[in-house]
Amino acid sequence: MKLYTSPGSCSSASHIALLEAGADFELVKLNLKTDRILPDGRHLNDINPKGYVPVLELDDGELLTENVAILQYIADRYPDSELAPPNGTIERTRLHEWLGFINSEIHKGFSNFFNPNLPEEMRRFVTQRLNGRFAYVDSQLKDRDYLLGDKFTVADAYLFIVCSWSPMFDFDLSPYKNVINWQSRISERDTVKEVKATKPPG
């Protein structure tokens, strides 16, 4: 397999997965701040004409692409990982409902202040509204390590990885005691100290 990720993005949730997953794979950077060419000379679009990252290329050639699919794929392919509960359970199920969450709620909230010409009203709205959805992750943190209780599963690795933008764009999580000290407990896993010292080509 092939995981195609911009360190740093959404895409090294997926990065996480794989190496908690224990899979070969090779692991091909790009850097999209200067460029969306692939080391082979192809652009990114040929094989994502979404134009982003994560794209998942199977041994067999088929492609993968959006973040939460691709964790999904790795979890159910590297079921003794136990990074997500078995199909048809409730519990499968509530990570379907932290993944949707995540994606919608979050990680699109943050996906704002990339935009250097967001208006400051606009700004204080987005803030406004990531501060009620960090008030409701930490309060279902509160007696839980992990988001689905004892497990760490892929919705962690996402969230995480999410979560680390905030410093880029001075959101201030201190409020939230549960996500700091989650927060602080998925940074000590060794996958995820990999990941974080991984850096983009260029």
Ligand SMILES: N[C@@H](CCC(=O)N[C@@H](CS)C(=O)NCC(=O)O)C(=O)O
The other form holds:
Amino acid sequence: MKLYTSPGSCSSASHIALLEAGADFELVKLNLKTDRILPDGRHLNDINPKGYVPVLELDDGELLTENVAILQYIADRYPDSELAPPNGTIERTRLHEWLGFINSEIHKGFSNFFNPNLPEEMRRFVTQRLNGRFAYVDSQLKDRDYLLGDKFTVADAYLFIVCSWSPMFDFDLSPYKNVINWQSRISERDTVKEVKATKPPG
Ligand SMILES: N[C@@H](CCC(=O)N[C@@H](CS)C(=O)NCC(=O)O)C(=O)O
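Having looked at the form predicted on its own, could you now put up the form predicted together with the ligand?
What follows is the whole complex; the chain from before opens it.
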């Protein structure tokens, strides 16, 4: 398997998942901030016409995109790692619920801040919305160590990476004490340390 990633971006969540799973994989790094050219000379668009990471290439050449799909693929391919509850259970539906929320409400909320020309009014609106979303996350983490309960799952990997962008956007997470404690818990994982130390090329 090959994970095409721009370290620091949302694709780093799949990097964490692959390490947690003990998967045999190759990391193919590109830099979203520069030319988006892969080490073999192809452009990111050649492997994902949607023009973004993550992309997971399977051993038979099949290309998977979308965080929500890739994270669950990794979890399902390595069930012993218990990165997702078994398919068909209510707990698995809870994982879907979290992944959908992180993807559409938090990740894509933060994505607005990547726009250097974001109007101030829009910035205020997005910030207010995100604060509402984090208030919810904080309430859920009140009496549990991880988003789904007592086990780390791919949802934690995904939310952790997205939260790591907050200083870059001056988004203050400090009012959310349970989120801060959860962040420090996740930061202590060896896999997370390894991913955080992985730098983009160029
Ligand atoms: N819907 C996609 C969005 C992925 C996404 O936003 N990737 C960002 C990095 S965090 C990216 O590659 N952006 C480059 C671009 O959109 O041009 C998913 O959830 O996988």
